[in-house]
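Shown here is one chain on its own, the form predicted alone, set out as structure tokens.
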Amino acid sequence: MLLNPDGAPLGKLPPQAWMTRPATRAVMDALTAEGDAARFIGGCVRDALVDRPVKDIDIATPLSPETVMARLEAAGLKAVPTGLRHGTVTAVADGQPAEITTLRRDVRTDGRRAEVAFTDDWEADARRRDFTMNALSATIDGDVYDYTDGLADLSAGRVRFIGPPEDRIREDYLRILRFFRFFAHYGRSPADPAALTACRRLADHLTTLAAERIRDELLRILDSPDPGSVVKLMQGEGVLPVILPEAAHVDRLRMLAWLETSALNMASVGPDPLRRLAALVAVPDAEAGEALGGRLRLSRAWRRRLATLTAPPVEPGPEMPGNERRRWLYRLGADRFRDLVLLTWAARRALDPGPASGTADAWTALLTAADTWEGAAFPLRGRDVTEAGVPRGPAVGRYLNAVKAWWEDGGCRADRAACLDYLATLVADDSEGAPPCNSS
């Protein structure tokens, strides 16, 4: 089907503040100065049409890379060579970047990269695209061009692979995990039955794929506004187990998703990809929490984070004391208490939909002790204990941690005074110089 007969533009982007901001026109006008077309294309010209933000600017042209990046140098501005093998460069104007890619087709794949040669037609750029939502493209002036019925697919939430689906997937295996974050993000039920059968049937050549490009999807589709239902969808169809085989939680999951997005208003708690990846998996200690962000790829940070969100050192729930509510903010700090309390009460809520009048209430005080929490700072150090008298060695640490504990034990509210009197009982009730058991 002939989507654009005669090159005829089908559609017209309104005015977008991001498309007239003066350094945006100043990469067009280079591209353009002699007469040569350039057009925004793919996920700026997407997300236009259905007003959400646009984040990244693309560009697309018939011009060869380096042709591109004399003219921009000849502007005055910033060419970076970010991929001339695959004609990307990067131009910088105004601390904004834009990526800009001659207009290709592809010569060779092997399902993870791709020999691409450069052209001057359009259409033969827009069809070896993976989706017909991004293959769109479009002029300075709005004029929008589709040659693969994106504008319709993208209106109905469909999304679909441009031709047929296998043959777009054996391009670049990433598809199939790329179909599932886009109709997370774009798509209505029910799912396209063909790119759904083409995802099953190649789900085993995920593991093929870079561990890094795996995690980039998969955290992207948690990050969806409805991240259970898309897993679920996974699940069915034989590609979850495939990437994530620890993947046991779904409830727990869509729980998550409706405290974060739906049930609270507050400002500390929103959509968080990481934690609601904690939610899903199930793994028998942190040392295996650690070892699956350590197979994603993710950062040290995170991989410690994961450890404790997968194998909590303790569950906060509407139960627990003031005291000991105060002593998990000290160990753990208000951002890890949090998702603590989210993901216990997630847990809880998928074993049990309809909790009793009034535990909300309950659920959000330790929400709101995160957030109001101002932080604790023990007030003896090791000199404090020498200073009462005990000889330098093991006992001062055996000491600290005696006052340590006691001072958590009510709340981590005790000055210094109060815990150096505290010290000074201990000492003095102790002749043989050990602490008593309260130690630990």
Contents of the next structure:
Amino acid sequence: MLLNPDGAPLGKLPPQAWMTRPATRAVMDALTAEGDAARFIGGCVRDALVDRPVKDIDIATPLSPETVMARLEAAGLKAVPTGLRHGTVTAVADGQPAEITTLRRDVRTDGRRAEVAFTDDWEADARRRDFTMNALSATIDGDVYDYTDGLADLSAGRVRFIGPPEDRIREDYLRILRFFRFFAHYGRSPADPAALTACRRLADHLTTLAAERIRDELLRILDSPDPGSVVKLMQGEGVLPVILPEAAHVDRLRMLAWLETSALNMASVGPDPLRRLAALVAVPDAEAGEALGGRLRLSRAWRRRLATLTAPPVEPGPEMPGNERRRWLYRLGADRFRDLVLLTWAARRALDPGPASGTADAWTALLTAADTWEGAAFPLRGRDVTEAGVPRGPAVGRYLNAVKAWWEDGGCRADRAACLDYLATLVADDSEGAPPCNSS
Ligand code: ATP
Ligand code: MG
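Return one more block: the form predicted in complex with adenosine-5'-triphosphate, after the form predicted alone shown previously.
To see the whole picture, the full complex is given below, headed by that same chain.
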């Protein structure tokens, strides 16, 4: 953190690799070629000031979007008109994108979207942003402009609305969730009481937002260092029940996050927002898990994963015999198996943090089994069954399933020769009696 010896924030950002690299310089040079201004703004400035990795670069300028396009093209840079009406152009230099937005002020807002007008007033642009720490801007020389006391708030971990929280939330209800997201990542307790009051009062309006926007914020909240505390805060303020009435297990989420980030030192285990979501919610069955994923507009793959994790076919724990473990690794795959081990562990520890929930070594052994699972393939095909003398028809599938069930019961270890032997004994037995019934 950038601080003077007396604790006051500096208005200067030391040179940053992302600022000084040729691609960034080329874009800034193109915009400022004729003496116009351009500054880094928002998340990149905020994150650089607190020594966090900068993900994407946002630039603000009083130049119109058309002029921005022209300046970039004149400098031989790729310019994409991402959202000309909203004033946004994406510059791509050396494959690295930077989003350039013309300074704006709000003309009209309806809680979901804003109608904006372009301006050359830096302060007006800063004041239409959500939180003081998000309104900082910096020149390429590192001079930081702070119109809203954002530096002091950032260094104190204060997530504070610019202006009266209720007014700002009525302009865009997503700001309720953004408040909790930024508090989760940059805040220090206690959270701003005025902001909490406003969030509580206006929480019901969250239902008017597009599900995708809610999903993105929710997943980012869950992806924070201590999601349990934030989720509990959101629950207390009546915000969580509006967007996620299924939330029922904050303690399990808390335990899972602790396992993921502190308790284990395994490369394969880290924060995972979807697994955390699964830990948090209670749903009656896999169908309800799918439905929740659908409501949150998750991808198909994530919907399936959420269904498996919220209505697990098995709860792998230290008591699971070795063959069972291998069978479930085969059935679920290593990643899903690891998810279920972590969720089961978190659930049991949440109920009883004492020794009754199993030793860490025993649980770690299950996770190591997932890490080292080399996969397995059932070695027989239908042809093997017909070659063993079974006529084509439904009996072939039944024999195959019977051998497969035996193979799985044995921990998926039997090789082709052993499976053929077992098949032969089944066929021989049945030539004296009835063929096997279908089992799988
Ligand atoms: P990150 O990209 O790390 O999530 P960020 O601050 O860049 O953080 P974005 O959502 O990319 O967040 O938004 C960029 C900037 O735009 C913010 O810093 C903020 O100044 C402004 N902004 C974004 N969304 C809103 C909003 N709903 N209301 C007001 N200002 C917003
Ligand atoms: Mg951003």
